[in-house]
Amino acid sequence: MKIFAYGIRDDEKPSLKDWESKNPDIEVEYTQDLLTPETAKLAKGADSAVVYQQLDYTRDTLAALAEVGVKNLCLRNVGTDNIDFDAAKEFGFNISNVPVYSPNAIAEHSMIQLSRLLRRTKPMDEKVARHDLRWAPTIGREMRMQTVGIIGTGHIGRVAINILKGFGAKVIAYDKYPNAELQKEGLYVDSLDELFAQADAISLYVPGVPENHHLINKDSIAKMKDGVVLVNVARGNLMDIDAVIDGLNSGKISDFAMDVYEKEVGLFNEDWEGKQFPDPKIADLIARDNVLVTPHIAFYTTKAVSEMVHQSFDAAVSFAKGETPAIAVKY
């Protein structure tokens, strides 16, 4: 059995070791290239292809792959919604992806950045670093004192949860699907209208799918809260950028932490250092003093890598013996 894997990073290079010596028998081959109608011909002769990118799947790269005989397609990422479902199911694609890696290294990067923005870390790291040690104007909220709002009640959104209550933090959630448990205890509110009033904050934890683009738009920003402060770790289109960004300069958002971007494909996880930046939106974003980006590492933790690695390739092999694993993808 043979399982060929694109865009190995070198962090991911110790959990895949750590895989092979469990898995003799099964032959690995990898590439730090992405998975593209040109690359597709470097994974003939395996059984399966592991994956993990933002670049779309497109009906040009599912043909490309099933042309070299590879139809089993191992995401060691959650996210599904760059696949061309409709080509992957002309071509019988066996699809799996890794929806629970680690929902604590998501949950609480969102609420670190939470807790930096309401204690100002950004501005008062900035003036320690000029030897400023004067503590005004660099004055912070306390956690305990806000209504967070939680958009999405998942597994990451659950773990949030349970990190606002170790704050004192009041939260109320919404879901079109909710948590028996989280009913109980009568934190849900009705509508998104009902908790974009009540908040201070708001996180979000939702997938990209087409029915949550620009959830986060001029409309729902305007019956927010004056002065709420949003995190966006989710999906990029989850959120109108324009609008966060018209909403910063109005005062209408007093904070924003984002962690992916609807454009990010291409400038995350590069190096622009002494280079000329390519997204003035982002740059403005980054030089705020009152906006925290991070490039789409919330799930960035040796846990959340070595899960990532593990089950995707478990999952390989499952395919691979006709077996459907429990993380196979339903479409």
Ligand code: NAD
Second form
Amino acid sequence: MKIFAYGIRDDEKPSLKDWESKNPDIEVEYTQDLLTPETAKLAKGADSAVVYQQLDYTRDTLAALAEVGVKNLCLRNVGTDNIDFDAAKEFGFNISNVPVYSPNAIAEHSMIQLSRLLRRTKPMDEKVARHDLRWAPTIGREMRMQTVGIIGTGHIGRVAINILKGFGAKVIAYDKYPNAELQKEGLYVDSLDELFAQADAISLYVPGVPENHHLINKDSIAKMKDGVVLVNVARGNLMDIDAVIDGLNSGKISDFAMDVYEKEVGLFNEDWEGKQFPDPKIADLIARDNVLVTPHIAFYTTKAVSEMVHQSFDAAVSFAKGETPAIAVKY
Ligand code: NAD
Ligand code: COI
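In place of the form predicted on its own, the structure of the form predicted in complex with the named molecule is requested.
Full assembly next; the chain just shown is listed first.
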């Protein structure tokens, strides 16, 4: 049996080596290149392809992979919003993702960013770096004084809620499909509008599927409290960034942390030092005292990377044996 993996990064290689040592009978080949219509032919002769990329898995890409006989596609990440599922169905692809590699990694990052915003660590760190050790004006706010609105109470949203409980914050939540346990706790509000009206801070944990496109926009921001704090570690397309920038300019939004950006492909995980960003909005956001930008690294921990590699390669073997792994995507 042979598995071909695309987009393998240096930080994934120790986990891959570990998986190979536990599966000595499986032949593994890989490339740093992403899966595209041009690179699909590299997988010829493999039983399954293992992939991670933010580039879309387009009809052309899937057709090229099917053309070389590879119809098992195993993603090393959660999000499946970049797959053309109509084409995948037409070509008969088996697809898996890794829905639970470490929700803690992402939830922790979002809550670290929320606490950094509330305690104004960015301007404080900058002041200290200038050797200005005065307290004012960087006075902070306490988590326990905040009502935090969680949109999406799946794997990651639920861990974020537990972290918030530890801080003593008041948590309210909204999900299209409420979780039975959380329902018993009475955390849910009945609508997004209710959450917008009550929350001092809002953090998103919903997928970037088309129906959630620009969930946060001019109208929804208008429904929020003045001085609301926003955190988005989920997907860039959940926010109309122009509306967020307007909100920051007017003071309607007091602080904002983003780990994801609608136009992040080709921007994030690249070294721009000494070069101009292709998108001036990102430079503007990074320059602000009350905005924290991270380049889609909420997931990026040793535990998460190890799980992503192990679970995706296990699924690739399972599909190749004609089995359906537990993490197969039902579509
Ligand atoms: P999940 O599927 O377990 O939970 C998503 C929840 O959102 C579900 O409960 C669903 O019912 C709810 N939902 C969907 N649309 C909604 C809407 N419009 N309003 C209210 N609720 C809605 O997913 P998860 O594992 O918690 O991950 C959430 C998202 O986090 C992923 O889809 C992905 O986009 C993002 N993510 C980001 C990173 C990162 O590194 N920044 C890493 C992994 C995942
Ligand atoms: C996901 O798993 O969907 C993510 O967003 C993390 C990815 C950048 C590896």
